[in-house]
Amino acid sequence: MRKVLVVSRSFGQVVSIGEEILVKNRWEVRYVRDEERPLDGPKLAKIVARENPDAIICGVEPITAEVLRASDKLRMVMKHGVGIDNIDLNAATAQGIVVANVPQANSEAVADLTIALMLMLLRSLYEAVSSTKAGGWNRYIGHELGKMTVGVIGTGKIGTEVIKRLQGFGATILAYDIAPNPDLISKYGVRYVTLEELLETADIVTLHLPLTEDTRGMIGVNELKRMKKSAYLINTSRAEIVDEDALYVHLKTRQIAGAALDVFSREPPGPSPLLQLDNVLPTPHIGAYTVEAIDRMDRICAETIIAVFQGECPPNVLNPIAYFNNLAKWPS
């Protein structure tokens, strides 16, 4: 029977399809147990040591060389998500360890998260809530998404949902990309900028990017300078896009009105002093927390751990390579 290590702290507690998939498929299914929690790299190599698995099913979780190094079974790392920015590709590569992720699950459930966080932003309802709970009858002013300029960098999978939702409020939307979307265009009327353009004309600046090389700290003073001080940023993607530094003090200092951010640089984020500005709205990394993304991610984790053992190669491999180079190293 094949073994699959669950690090990731969602499959399989919301719904249990993608448990019952694997179990029906001979599969033993073991979880990381809460009390081993949080994990670095270091202590998940040593539960990876001991449980020796031939699957990992991983979050946000670092799966770093000496993590992959510590089974002698371990022929796969699924991700439980899309990002694998903590994944180290090029080291489970060379060990002909195929990594898989999910990559479009989610995208309306942290499309509804975006849009609902500038409506929270731009009528100040957490503001409100807590006010009326504590006894108040403010009347907090506010403003309409649809009379809003927005620039949604990333116009991807999830950048294109939320650009369809924002359509339907009727406000005028900027994007940037290195890669422009024709269709996004022609079908709602996008207008693409230069990063430039678009952090010093939107009302409201939204990231949905990939954490690269290329993008790791692209939202650093310069561009916080750009952008008007009635201007809100939020930030459903990676925490590491934004310089935290940098955001603290234009915060702080009002340079920029407010910011929503679903990810932090460190998770959970401790003290960290941005949640002591009234400025800024936070939330605990739960743009994907919808039991219809769960359950569509779970299945597609199962189903794709079970056609890589079966000798398929899905779409969702992102190093195809790793199987093909390295087919004697696999179960028969």
Ligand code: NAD
Second form
Amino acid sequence: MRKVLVVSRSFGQVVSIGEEILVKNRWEVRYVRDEERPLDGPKLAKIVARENPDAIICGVEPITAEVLRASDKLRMVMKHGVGIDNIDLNAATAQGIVVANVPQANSEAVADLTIALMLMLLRSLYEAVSSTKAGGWNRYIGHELGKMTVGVIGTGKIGTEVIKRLQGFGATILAYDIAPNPDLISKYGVRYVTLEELLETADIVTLHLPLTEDTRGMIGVNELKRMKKSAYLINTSRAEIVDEDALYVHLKTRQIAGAALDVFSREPPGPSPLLQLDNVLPTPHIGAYTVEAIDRMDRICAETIIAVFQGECPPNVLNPIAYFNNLAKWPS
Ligand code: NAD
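Previous: the form predicted alone; requested now: the form predicted together with the named molecule:
What follows is the entire complex, opening with the chain shown before.
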């Protein structure tokens, strides 16, 4: 019987279908215990050494070279999500460990949250709800999303879902991406512009990029300076794409109007100064947290693991070379 260690906080916690699929296919499913969290690399490596799994299902936990070396049986890391910046892909590939993710399954969930955050910022919803509950009757004047110019940075799967929704509201949509998608121009009237033009023109800037060496710190002091004083920044991608210290200063001094952040450089962020600002709307990395998205992700994780261990290489394997270089190790 093969063993999978579930490190992710959400796999198997909301729906049972993923675990059921694995068990039906004769997999033993083990979970990291709550009292073992929070997990850093060395702690996780010890747990992996103790469990010695064939596969790991991870969320945002650090899958370092040390973790990858900790089980002599480990042949696969399955990301319960999209962003793989927490996984040392080079080390995995060098060790012949297959890494796969679940693209698309949570795009609509993240896009829904993004639009919700835009509306909350534009209508001061957080303040309106809290002040009314506290007995106040403060009638905030807001803006209509349909009259805004929204700059979408990153027009992949999530960015596209955001654009579809924005078109429904009638917003003017600007976009920036290293690989523009011509369909978005013809279908949704998106106008691709330079990053500089987007930052200078948009009323709302929303980030939908992976964290890579190129995108780390992409929105720094100079980029924030270009934004309008009345503009909002929304980050549901990865915290490290934005210089958090610079963002704090720009928000504190009202050089931009506000920000909604679903991601932090440390999660949970602890006593982050960003949380003290009244023009920051923080959420606890819940972009993908809908029953529907988690159901899809759990199923795809289970099915991908089973496929790989049955000798297939599905398209969501991110380092097929690790698979093909080690064909002899996989069952035929
Ligand atoms: P995707 O790969 O479909 O799209 C990413 C887009 O970014 C692509 O179009 C790509 O061309 C573009 N891009 C990459 N590098 C760039 C650069 N240097 N400059 C400009 N454009 C660049 O990914 P996706 O499914 O849309 O997800 C985007 C990110 O959202 C993920 O990598 C993940 O970090 C994050 N995410 C967050 C949550 C959450 O819970 N908040 C959930 C899912 C995904």
